[in-house]
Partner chain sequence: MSTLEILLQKIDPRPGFREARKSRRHFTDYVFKILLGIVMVVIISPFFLVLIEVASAGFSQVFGFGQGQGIEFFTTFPGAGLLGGIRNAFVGTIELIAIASAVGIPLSVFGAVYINEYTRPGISREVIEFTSDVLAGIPSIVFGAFGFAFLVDFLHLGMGLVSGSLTLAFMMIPTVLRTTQEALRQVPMSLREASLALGATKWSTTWNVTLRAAFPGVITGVLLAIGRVMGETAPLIFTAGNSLSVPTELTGPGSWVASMPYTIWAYVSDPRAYLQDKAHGTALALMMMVLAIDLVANLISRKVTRRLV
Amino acid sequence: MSNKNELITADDETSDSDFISRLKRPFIDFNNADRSGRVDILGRLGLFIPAVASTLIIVLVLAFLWVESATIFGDPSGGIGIIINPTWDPNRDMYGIAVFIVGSLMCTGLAIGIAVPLGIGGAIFLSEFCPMRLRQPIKMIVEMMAAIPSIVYGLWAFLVLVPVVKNNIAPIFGSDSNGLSLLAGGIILAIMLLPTVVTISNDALQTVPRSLREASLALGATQSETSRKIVLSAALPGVGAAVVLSLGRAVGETMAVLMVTGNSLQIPYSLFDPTYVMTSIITNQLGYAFVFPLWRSALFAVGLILLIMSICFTLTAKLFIKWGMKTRGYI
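Using the sequence just given, produce the structure of the chain by itself, in the form predicted on its own.
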């Protein structure tokens, strides 16, 4: 029995010494390295710290939102059921957020459905078909669009897009919409996403080696077939990154969407119905709700679910990108 205890103690001491030696190893390597080796170690450390910090920030934000929203999830008038409850009435302590979730999903889906095909098409045109003398001016204009503040987009949409929806688009479908609608929110959000999709996709297409294009054309493919089946396929990771970034902005956009969607507490059943998105309800009511613990906690719960949705969208998009790369033999 004593021999067994001695063996356990020896194993523990060995594991402790291994752990301590692993901790000391970077410092020993740094001390023994020459000048260039030390620069390399410091460079790796400089890249490691931001990577860990970015992950830590996300974890801390999630923890903060969870702590702030714990009140509503633990209250009898709230609970996890607020996610599927469509009734939002703080005066009666009813904090159902399903209306905002549906509104955000529909508005984001509409915007992505418009922006991604148009953006990828625009990127292919710039990369493969646009004359050289026009390529840089067009690219510069697209990049300038990305720098326009969202409030400016919102003002333009309120003064131009909303009347167009009201007077020109809605009557075609027999609707008497006032223009403040899901369609207006989806269109202005798609316009805001276009520069991101076009710019990043174009940069990805430009990195595809010229030899792939020449080989495809030499085998008898047309320029259109080469662009769609060879260049776009080879640039899939970069195009996927553009979609991921546009998803993140679409879910989190606030001001422009707030100004044109009508902010009505109802689930939209058509493109011309008003809607209310998650970012808008937080912006509109947090100032009033801050002194009411339950109301404030419900708004933080909206923020928590919004962040979780954004993370899920990003992970799903990355899985599709990985699947696309695997089916094309890149991994």
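By rigid core we mean the largest C-alpha set that fits within 1.5 Å across both forms. Just so it is clear, the model here is predicted, and its values are computed rather than measured. Numbering follows the first chain given and starts at 1. Compared with the form predicted in complex with its partner chain:
- Taking the rigid core as fixed, one finds a CA shift for F64 of 2 Å or more between these two forms.
- In the core-superposed comparison between these two forms, F48 has its Cα shifted by at least 2 Å.
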Second form
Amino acid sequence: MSNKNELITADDETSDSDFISRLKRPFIDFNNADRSGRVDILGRLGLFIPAVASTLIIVLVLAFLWVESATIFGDPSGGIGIIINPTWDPNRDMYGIAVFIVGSLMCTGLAIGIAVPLGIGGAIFLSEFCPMRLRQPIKMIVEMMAAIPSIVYGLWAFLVLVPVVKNNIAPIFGSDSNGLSLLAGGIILAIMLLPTVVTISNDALQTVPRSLREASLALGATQSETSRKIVLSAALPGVGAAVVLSLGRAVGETMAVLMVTGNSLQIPYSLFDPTYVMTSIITNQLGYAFVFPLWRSALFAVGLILLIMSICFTLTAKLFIKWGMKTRGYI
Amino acid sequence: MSTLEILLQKIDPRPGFREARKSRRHFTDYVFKILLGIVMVVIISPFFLVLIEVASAGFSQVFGFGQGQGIEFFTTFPGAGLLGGIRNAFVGTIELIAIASAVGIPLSVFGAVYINEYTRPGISREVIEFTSDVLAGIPSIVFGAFGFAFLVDFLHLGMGLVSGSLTLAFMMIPTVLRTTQEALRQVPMSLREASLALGATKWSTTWNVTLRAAFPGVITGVLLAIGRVMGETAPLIFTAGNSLSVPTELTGPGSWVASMPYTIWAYVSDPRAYLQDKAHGTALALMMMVLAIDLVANLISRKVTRRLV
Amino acid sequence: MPEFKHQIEVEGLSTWFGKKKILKDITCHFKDNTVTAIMGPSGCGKSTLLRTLNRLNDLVPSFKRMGNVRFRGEDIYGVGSSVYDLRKHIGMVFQKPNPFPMSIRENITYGPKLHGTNDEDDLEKIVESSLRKAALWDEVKDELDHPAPNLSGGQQQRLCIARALSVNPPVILADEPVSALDPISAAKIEELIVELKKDYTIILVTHNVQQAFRVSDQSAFLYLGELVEFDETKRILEAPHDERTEAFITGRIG
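Switch from the form predicted on its own, shown above, to the form predicted in complex with its partner chain and output its structure.
Below is the whole assembly, all chains and molecules, this chain first.
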């Protein structure tokens, strides 16, 4: 009887307590089940294995990062202090990673500073003012921008943007930079973030009920007043989530930033100084470092910090979404 | 007259509703719209700048007729002085993506089905969802480092096709898992209930009804994930190695494999000028592949939303 | 200033969305200090007519219009008329309560601030008098800074009415303002509408005959975009001239 099996499933879903007995139960009934009942049991098992495997891989990534970086945090020459120590010199067993953290934060800050105002403006344009005929093509271009591989952006930035910074922008400010700089990194990063900011903010603006816009217009507000004071404020949680998510992308971006920031072990004091970001140090040195336990572990520690940042961003984005659901009922 | 009316008289003493066309508010409205239009142009202009730069030197490589150009760009190996085509990278990318998809997609799609259809919402489910959200946001270089530590070093697989493609597969898992879950969640509960009410088993309901209804959404997620890992360089640097030909073995140096993104990186940083053109050609080809996949995903997802609305 | 008999006069109004004709040659006028109900089955163009009066349909790109709508004797679609100023003089209440996601106070002060009132004391007075008129003051006077979406549905709708009153429009358009509310809240809103007609001209869209009977003085019956009857509510409901009106009232169409 196939409905016998059905009963079991229903039962399953009400008693959550004993995980082991839940796993065992289908097998006990396997012999009693008819053909479709057996397929059902096998199918369930066939799905259970991938579920465990994919969960396991997720856990593995986290575990390996932790285990690999534990060495440096447990070592007397390392310890938790490396995150505020600015000296990175593997030859002398000094693994301060503050330079990279500061470099990443500055580069990201610059990129966010450029991308967020532009991106939100673009999203407002797309959602509120864009002529119908242009909306789809623009959305498509923005989505395609998100799909362009980071190495292609890197190639463009390295061959076009860096010379522009060197020849056209730096001289204005009296700098003789060679173009490989914080500024170049910030600009290319901003370009790569814009699609994320525009797309997610646009989605958030679109979920704002039409009736709110109409209520504002019916009070005599202009369209721009409505979009700034009502639509944007109503979509604020979603826009906040967009910003946080793009922050996560910015900190983790590797190839394009690596190619244009100059990778010099110093904290940049001007926009035209070179800098070294967290992802770049892993990319550049893991190949040599893997036979030296401390050096390698320090690089994994950088990876772990990237992971922790990523967790913070994900959590913040979730908070924004929760806030939106609570105060607005939509996101 | 009420206080309110007196007040409002103060605000706007004119009894009529006529207002000069060029009032300050009209003007601000107008300027704001124009400004945002300009912002939009600024936002999308990099797309064309990148396209022009890549196509300027890459077009003749991909569509030209010289030695190592046009179809030869994809069918000949680099050869002496790297003057030939990029067959090693082209085939390498295809092989890497094929294996990564074969491993990563079933794991994540079926895993998502189990998590969404067979488990009750609860702590364990939330933990899985949260960790995959976190993992989807992890920098690709961290995946590269993990692939190196786990596959190359810990499991002694060595660099090459296997390690490289498995690393890419790991990268796909969180993305595909979450998009599949999202697609399954869009399937209305009543559809499942209708099938169950006909006496169908959970499995046949899941397989024939739920998954079929969610299929376009799943495919979109899968395509987006493929397009994303296709352009990844960072995870491959420490896991796939590099090669001037295609892999012939499963382990050892014979399994080392080139990829298009890696080739772009290697060629751009090379001092030989003609390799810049090869890098542009590779970038153009890669961009066309990725954008084509993206376009298909876009068309499918548009069809999906049109059907759902 | 042109002479006018009624706040709003509609003359030969026809509207289209794309190729679809929604309103067909409508001529009517709305008397001051009365409640006029616009009745009709779903899709007959009630809401379109209402939204044409404050030009909210302008936002729909495919919207086309022929004929005149005059507010205080001036053509609202005429050259040089300001749509923002028009909407300030014609308030609107929507089908579902739609308070802005801000505090109660900010909801009320939003309109006056747009139109140039920035004095704190003035704003404070407007908040109080608007909320009083909407019979909400006693319920919310201690929580003016709480978020408006936390109010109950009926309170939200009264807040929306207060928001519309905040710029003191002589005319208020109400688009099925109680259809999304529970019966008790609905009754309160209906009472409020009757109360407000002393100071305002109210145009109420409804598909509920009983409601029209309870609340309105004048009624317009629309059917498939045509204005079938326009007269005193009592007369229409007791002795409809047209058989379509009778069919609607007795519940045979709707």
